[in-house]
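As a starting point, one isolated chain is supplied in structure tokens, in the form predicted alone.
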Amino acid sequence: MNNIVNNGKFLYASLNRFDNHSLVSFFNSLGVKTKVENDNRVFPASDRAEEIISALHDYLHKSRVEIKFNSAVKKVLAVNNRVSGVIIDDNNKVAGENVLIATGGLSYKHTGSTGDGFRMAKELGHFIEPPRPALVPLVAGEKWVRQLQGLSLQNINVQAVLREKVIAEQIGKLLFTHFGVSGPAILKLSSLINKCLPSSLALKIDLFPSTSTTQLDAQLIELFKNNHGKYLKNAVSDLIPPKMLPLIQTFTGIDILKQVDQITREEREKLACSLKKITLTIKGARPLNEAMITAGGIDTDEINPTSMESKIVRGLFFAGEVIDVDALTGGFNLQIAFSTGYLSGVSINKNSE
């Protein structure tokens, strides 16, 4: 639950009913062998996503589920607050006492995530928490980030600061891009701060989170002693990524062509402090279509958490990203989709008995 960003309590019932062990067992029962990799992430042993799709397709076929291709749903029909079916894009009606909306969010539109689920739920009286990008790269205001494009930093600490208060923090990998920053640490951070955007945030980057400023200063003293007569840029080339060296003057005002013997104590200490607190101004996030997931969605207060059925329209169910729930990276969003989908299915089956 610690990895769920929004409305984690709402998911208690669905995650308890169908947890990660249940999901792995389900795919194993379909003949999909799995493996556990870094951070306990589970993948098909074959490393082929197609194997998952094929297994699900075969399972549906054996269960005699009718799949209608090229039949986009235009509208969900309801009479007296009770589902009666759907209208598809050829204007034909498909009757039904239960409808499950599992259309995803607005991320990666080329996969079919067009936001139709939000529209259909809204038409039936549901409140939609405005969709926003999550697990998404961030846009920086400083132009100098372009000079670092492609630079990847491992095991750095990054803090999001709003009005001098740290509101989120992550340790991990960071990647500089032509527009700002990305990488696992930034993607996770973006989900924790997306409600604050587009307010301008400060991003504090610590290149050496396991080393104090005093310890880093001591390392610089030793480096300068062992590189007597050398330019600063050459003396610190093993400590600071080469691509970042030209920006030392931007961060500190110190000329990198200055000999280390001529660098004052104050300049050295300033360099140590700067490497522990590189600051960026975050202007916002990249567009929703570039986000890994969509935050926001159908208000959880209007959904029964023990069945995933609408509290407004009987026979209307929801699952996955269309609901106002989201989590960090690591397979947690997929688990939410499978768990809410399973609970919806079980509930629909009960309704049909």
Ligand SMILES: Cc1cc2nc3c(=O)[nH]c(=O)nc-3n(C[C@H](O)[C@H](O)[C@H](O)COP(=O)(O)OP(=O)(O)OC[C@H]3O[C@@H](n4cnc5c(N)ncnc54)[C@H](O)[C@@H]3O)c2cc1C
The other form holds:
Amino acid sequence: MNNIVNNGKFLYASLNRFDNHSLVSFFNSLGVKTKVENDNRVFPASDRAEEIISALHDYLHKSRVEIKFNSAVKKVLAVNNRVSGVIIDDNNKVAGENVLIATGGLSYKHTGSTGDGFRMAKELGHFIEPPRPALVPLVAGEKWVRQLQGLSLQNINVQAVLREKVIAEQIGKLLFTHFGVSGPAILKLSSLINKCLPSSLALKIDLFPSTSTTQLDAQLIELFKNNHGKYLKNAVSDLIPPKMLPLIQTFTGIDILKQVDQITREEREKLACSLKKITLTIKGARPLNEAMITAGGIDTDEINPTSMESKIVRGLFFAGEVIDVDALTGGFNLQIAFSTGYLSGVSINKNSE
Ligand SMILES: Cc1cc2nc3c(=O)[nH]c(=O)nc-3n(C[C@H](O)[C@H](O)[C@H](O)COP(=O)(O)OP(=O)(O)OC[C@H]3O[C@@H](n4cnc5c(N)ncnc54)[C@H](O)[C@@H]3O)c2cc1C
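Cool, the form predicted alone is there; where's the form predicted together with the named molecule?
Below is the whole assembly, all chains and molecules, this chain first.
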């Protein structure tokens, strides 16, 4: 639950009914062997995503489910707030008493998630919490980030600060890009702050989270002593990533071609502070199409959490990213899709009895 960013409570029933263990057992029962990697992430032992697709395809085939490939649903039909079928793209009506909208969000459109589900649910009277990019790289205002493009920093601490207040924090890997910052720590942070965007946020990067400023200053004193007569940029080259060295002047105002013996105590302390608080202005997130997840979606107040059925239209169900739920990285979004999909399926079966 700690990894679910929005509307975690809504997911209690579905995650309870079909949790991560059930999902692994399900795939194992279909003959897919699994393995557990770092952070308890589960993958097919073969490392082949196609194995999952083919196992699901065979399962549907055995269960005599008819699949219509390359047939986009254009509209969900309802009469007197009761589902009656769908219109597919050759304008054919397919009658049915239950319809499950599992069309995903608006991210990575080439995968087929074009936001149709939001439109169709809205046409049927549902409120859509406006879609926002989540698990997405962030755009920085400072031009100097371009100089750091490609620089990857491990185990750094990154804080999002809004009006002097830390609103979210992550430790992990950060990657500088030509537009700003990315990498696992930033993607997670983006999910925690996207409701505050596009208001200008500050991002504070601590290169040495497990070292206090005083300890870092002591390290600098030692380095300066051992590098007597050398330029600052050469003296600190083992401490600071080489790409970042030319930016020391931007961060601190200290000339990197100054000899360490000439650096004043104030300058040295300022350097220690700056390395623990590199500050960026966040102008916003990259667009939805570049976001791993679409936050926002069908209002959870309008869906029954114990069945996934719409509270507005009988026979209408929702599953996955189309719902206003989202989680951090780690397989949690896929689990949400499988759990809500499973619960919808069980409920539809019950409706059809
Ligand atoms: C690059 C990337 C990496 C990711 N990595 C992870 C990860 O490691 N772990 C994790 O948990 N999550 C990850 N996610 C997120 C995860 O993939 C999604 O949350 C999950 O797939 C959502 O499942 P869904 O079934 O709701 O939607 P989707 O998987 O988006 O599926 C929706 C389907 O509906 C179809 N569709 C859309 N409109 C229509 C229509 N009108 N008619 C018929 N069909 C339609 C689409 O073609 C698509 O096949 C990642 C996402 C991306 C983009």
